[in-house]
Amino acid sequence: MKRVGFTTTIPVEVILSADKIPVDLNNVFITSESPYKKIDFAEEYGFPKNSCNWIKGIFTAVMEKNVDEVVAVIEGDCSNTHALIEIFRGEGVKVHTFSYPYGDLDKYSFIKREIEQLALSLGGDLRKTQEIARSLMPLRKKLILLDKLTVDGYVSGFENHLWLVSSTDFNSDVQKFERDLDSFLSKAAGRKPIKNRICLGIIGVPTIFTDLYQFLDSKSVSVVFNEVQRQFSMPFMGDDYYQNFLDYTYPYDIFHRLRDIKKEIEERKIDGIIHYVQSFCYRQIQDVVIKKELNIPVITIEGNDPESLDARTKIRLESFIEMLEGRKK
């Protein structure tokens, strides 16, 4: 079976109606042994050393042959998608392109016929897409069932990013992902659930440093919620579903996103907010919305490098938490 990689998270039904195989390009490069010698490819081919290095890995996930051909969202994602089509395309690569909807046109019809075309280029069904979007109900649930699990104290919030952020292709094998994960939700309800003080959510792209996660949870912090890689498990799926892409927030503008996180910091009665940017990111400059728009603390981080936090990032998230203990008491 061919497998087909992309860029962002697309409806990966139309790629199962293919009968291909789904590959998140962004876990290809994060998970590897060594994401430095990606970039390092990248740059010795002639990348530019301040640009992102999410594209740089994805750029070298490709060139490996680690996939047979690559789904690239040219809106509603990184600007610098386009570029890099033109050197897969120049590279002999077959690109299928992929749009989201931008403005206030008829976003349904917009969304609606870039599906179409991506099922007709991709060789797809969308009767059978449509069909495995249902059978995968089941599957999706049991995603919100552990973000629930998050909250209450049973999951961590970094097991809760990898699960989630593992959901756009479902490690490339959709039954063994649901087999692992209904282990996994075993063993979590069994746990004695771990109840912080401080909640934290954290918004943005998924982060690129290595340990995050692990030096929250050595605060005594708890991460009961990732914003990004929630929408990734696309948990509002119902029956129409070309309305479920118009309801994912992701590559919206930052006001679609907003109404959803100030929902969920209010449910999951979070303390404060890690804003993680990406270095030469577009995105960066919504953080000047969003500290305007979000009446709870929140500290911005940024990063580039698939390394650990440096020392002065710890310093400012350390003295971020103090501050929060503080409003707390």
Contents of the next structure:
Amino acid sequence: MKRVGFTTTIPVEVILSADKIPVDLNNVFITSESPYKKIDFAEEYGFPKNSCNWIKGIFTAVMEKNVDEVVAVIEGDCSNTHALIEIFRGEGVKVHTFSYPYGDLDKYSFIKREIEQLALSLGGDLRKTQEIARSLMPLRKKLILLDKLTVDGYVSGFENHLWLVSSTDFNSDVQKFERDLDSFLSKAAGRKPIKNRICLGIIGVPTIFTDLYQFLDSKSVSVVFNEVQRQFSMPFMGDDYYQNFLDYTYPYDIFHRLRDIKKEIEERKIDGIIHYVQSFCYRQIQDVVIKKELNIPVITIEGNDPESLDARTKIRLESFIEMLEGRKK
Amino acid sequence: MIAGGIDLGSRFVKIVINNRGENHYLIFDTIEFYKEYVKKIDNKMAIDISNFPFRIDKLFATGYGRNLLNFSNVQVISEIKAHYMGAMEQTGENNFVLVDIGGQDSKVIFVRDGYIEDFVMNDKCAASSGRFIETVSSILKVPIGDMGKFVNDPVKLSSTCSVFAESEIIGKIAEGYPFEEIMAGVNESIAKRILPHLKKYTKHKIFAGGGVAMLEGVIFFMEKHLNKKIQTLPNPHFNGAIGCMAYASRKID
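Starting from the form predicted on its own shown above, please give the structure in the form predicted together with its partner chain.
Following is the full complex, with the preceding chain placed first.
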């Protein structure tokens, strides 16, 4: 079976309908034994040092022949992807493109057309796509349960991050993913819940830091919300397959995302938000809007390399937690 | 009981000891301090306070090296907490904004009714810090204490990074700009980097702390661009250590 890599979350059921294996290239990069080597490879190839390391990781993951073809998202994610696919095409890699609609005009027919074209390009089938989507519904419900167990203290913020971020491609094996999830959930439900006084939410792209969750854990605070990872798991998946990809917030403007974030802050009783930004990412600019719009404390941390938190970021996070504790008193 | 506060900064280690209500201040170069007092104790690197030339019964610590003080009678607090408490201790106020410019970072802390309401601490950049001033002072061969005197006709420095700014400054010298104007430009560039964090607090009383607050030129440009008076703390350099000492003496009380 052919392996189809993608640069960010796409309607994964389309790949499955073509009897191909979905592979999230971000996960190949970050879970590899040495993500650094992937960055070095891309820089030696000529990628600028002052550009996003995720893009470099994705590039190397493809060049190392982890996948047979690539779906690149060219609207709704990162504009660096444009240059990336130009390089891929120059290297003879087969590239399909996918766009999320920008703006409000005629969004539904736009996304429908994009999904249809993707199916055509990949050799998939739309009816089968929808059947697969229905058959994945119970699995997605289990991910919603996992997310709820995180709020209730049975599942850690890190476990939540790992499971939800892996749901973009179900670790390239849906059946095994579901079996592993079942066994994890039954184990987690039997745990004694951990109730920390301070509950945090993490918003923004998944972090490249290797020990952010462990560090927060050592400070006895709970991460009860991973915004983008939760979006990746498509918890709102309903019967209208196309509408799901309009309800999805990640590829759209910051206000669409903020509606979801505000709702979850309220429901999960979150005390403070960590806004994670990747170095050289346009999303850093959105920080201005986020801080203006959210009425709970927000700290922004920036990561570049796949390494542990630096001393400065640790000091900032510690101070942030202290401040939240002070406010709670 | 003698209460002490120690701020293990990136450039200097500041210590304040309160003995029967009277404060004593000590300052060490950070590297010298680490060479002298950091020892391997129980197979772990730690600061050996038993070697200090003075007695401290209860010590609070902050700064980069704070976790090296792993003793039962030492309590570690964050820099934000230390500086906020230092400013309250030094001014007696509990509604204010503190801007602290240290050796390697800068922070703005908003205090309302005696609690930290919000803070901003710069990320991975030393361009608005004392480290930048030190570098320029060594390039221009001007003592650090004199750097703050210059405020007229500042040269515009546009580099966002202190390393690039060094090359830019050398370029300005080669173009024939007077040293005085370059130094004024350095003071203004430091002030301007902090401004975005201070702008929303112009309605509040603003205090300045940290070693850089002793450079009147930096304060001059902050005041000019904010159109607002900024009061430098009576003892800006020791503010973090004073905050630590205040916590330590309260614990004793």
